[in-house]
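Consider the single chain below, provided in structure tokens and representing the form predicted alone.
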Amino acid sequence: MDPSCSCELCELRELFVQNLDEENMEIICSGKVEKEYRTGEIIVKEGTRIQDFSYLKSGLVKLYRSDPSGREQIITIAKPMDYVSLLSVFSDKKYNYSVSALEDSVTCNLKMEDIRSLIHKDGKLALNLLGKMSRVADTIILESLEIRKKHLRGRVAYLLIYFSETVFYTKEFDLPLTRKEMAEYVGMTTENVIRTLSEFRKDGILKIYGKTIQIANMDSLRSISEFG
């Protein structure tokens, strides 16, 4: 087997390696292509034909749709070990959303025809994929409902905690979203996001140095997220 397809620390190991024999794994490996993207670069364009089964190997990306006026609506943010093509890949011939890099990112791309062929032959693989798709859909729905039930300050607090505890695992990080993108994600205006961040800074909850956010009082931020 191609040594470049070892899939260490990758969910492809769980999804493919354990479930496929060497012959079928060789099919996956021989068709695997890694692609690099710079911050802001489009990875998937809404309306384009689906040809790859894509997996985020490193970096951070946003999945979003654009309305007729060009305004973006962010669906979710994907981090390493997430599939970036599951939402449309088996339900349509074209992508129903776009994906762009929030930071320098690398995707692992597999041939769609290879994946479809393996699914037809391997029921366990098909069930694993269905489970992953369900978890992605559940996460998007639950996050959306959680954000919608909060007031303005609570939404911003929720997003900051998400980046701190789910994405970067630290209280100090470079915010990967612009203020406009934050507003699109939580359903607010850009002005409201800017004002809320300013209030958090004045209240000593945050320290802000350009794009760098330092959470100075996590307890207060968590309280605002929960009750705000």
Contents of the next structure:
Number of protein chains: 2
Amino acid sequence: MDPSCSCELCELRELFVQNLDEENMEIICSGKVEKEYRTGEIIVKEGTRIQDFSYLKSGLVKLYRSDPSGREQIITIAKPMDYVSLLSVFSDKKYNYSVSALEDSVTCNLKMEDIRSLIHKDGKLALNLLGKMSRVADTIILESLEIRKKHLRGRVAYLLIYFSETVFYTKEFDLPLTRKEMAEYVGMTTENVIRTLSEFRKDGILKIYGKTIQIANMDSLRSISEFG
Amino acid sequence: MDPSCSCELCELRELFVQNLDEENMEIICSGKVEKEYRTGEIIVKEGTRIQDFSYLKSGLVKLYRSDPSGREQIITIAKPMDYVSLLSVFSDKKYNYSVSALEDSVTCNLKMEDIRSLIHKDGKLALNLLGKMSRVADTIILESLEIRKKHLRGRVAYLLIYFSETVFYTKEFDLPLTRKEMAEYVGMTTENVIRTLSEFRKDGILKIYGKTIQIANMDSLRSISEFG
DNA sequence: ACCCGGATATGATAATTATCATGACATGAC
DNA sequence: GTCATGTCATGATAATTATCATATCCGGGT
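Got the form predicted alone; any chance of the form predicted together with the DNA too?
Below: every chain and molecule of the assembly, starting with the one above.
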């Protein structure tokens, strides 16, 4: 039993450090399970009963919903230290979205029951979780509003900036999404995502080498995202 | 001091009933303040510091964001017993949306500090709030995804059904939104909302008398919302 | 009563976006 | 290696939606 929880960056642990004594720490950690997933693997299936409280330890995953017609909409992308099971985790018995791995990923799963009883005992932890949930929900909602009011070029620009500044912290990175997935994220068609990327390339804003994207002119991209 | 909290339907009180002893009930209720607003009045201004935990006692309000350019986007509509200050209330110090009254409304405001200290003491209350927040955030996010994938007719149909089945519980009601606000809610232009309503009227789906809407053919409307 | 501003309404046109068609290219199965 | 499948790519066209122009209607203020 390792009360330091073994995952060094673990945000959950950060929460615990502020609040939990050794005993409670052990309760959580003794039930902790890590799970590995390969790129493309499904981590959570819509409609499944929620059993774990889980967050992403490494990799990248998408949260999405799929139509009866088969079309998918990506709700958000979770990166390491984001919760995988945050939405609806404390409300319903079932996931109302699916999760799958965009890259090889490792999740950290805690027993829902342990978390519940901990919150029950420890109000400070509850406040932290409430705060965190507020932020996550807010972010998703506000981003969705932002995207909705943009035109195609603005949406693609927004997405590229998002990856560059929020996920990878560099101007050159491998796109973790296919063009189809990018389209599903920002609500447009695959063809138009491709076309828009081509335009950006022709305009010298991007350099594209297969899956690798290099943002050559961040200022232009930003201005397209905001105004164009 | 009235520990029964005077607002009979109060959902918050429902939460409390399960969890709070008389003493805690009094803490909350002694700090409780009701505020009245006239139609059109602004209840919360984006960027303001969050001071209260408040919910709607009666009336109807809209939560919305406004651009630098002046355009507004409606995030959601809160009806009695919905929280007015739910989003971001536990996370940031400032509201990132505005709230204004669509009808004459009364809010019930509790002191943030009281709620915090209560949660701190009472884990069961925290679990209830986490559950409620999950549900609210989920609903907003999923509705926004639903709306996004529909065409104009589908969006307007969706909105009308929403009012009919979720807010007013009748097929004939007074629209609490102007056409402009309807447009801001579902992400389309005012002209197209008007046009679409006219089409519905011509098709015999709606009867429109000024602000009063009567849904004459709910089946058609539903099928337009889902498929058309 | 009148005027005024905003909301409602409708048409014509322009802009945006989706759909359909086609082909190149890559990658994994065999 | 070849084949097959899916992604990437681009053009032509159709559909959808926004913009602009204009007119009517209605309620509040004087």
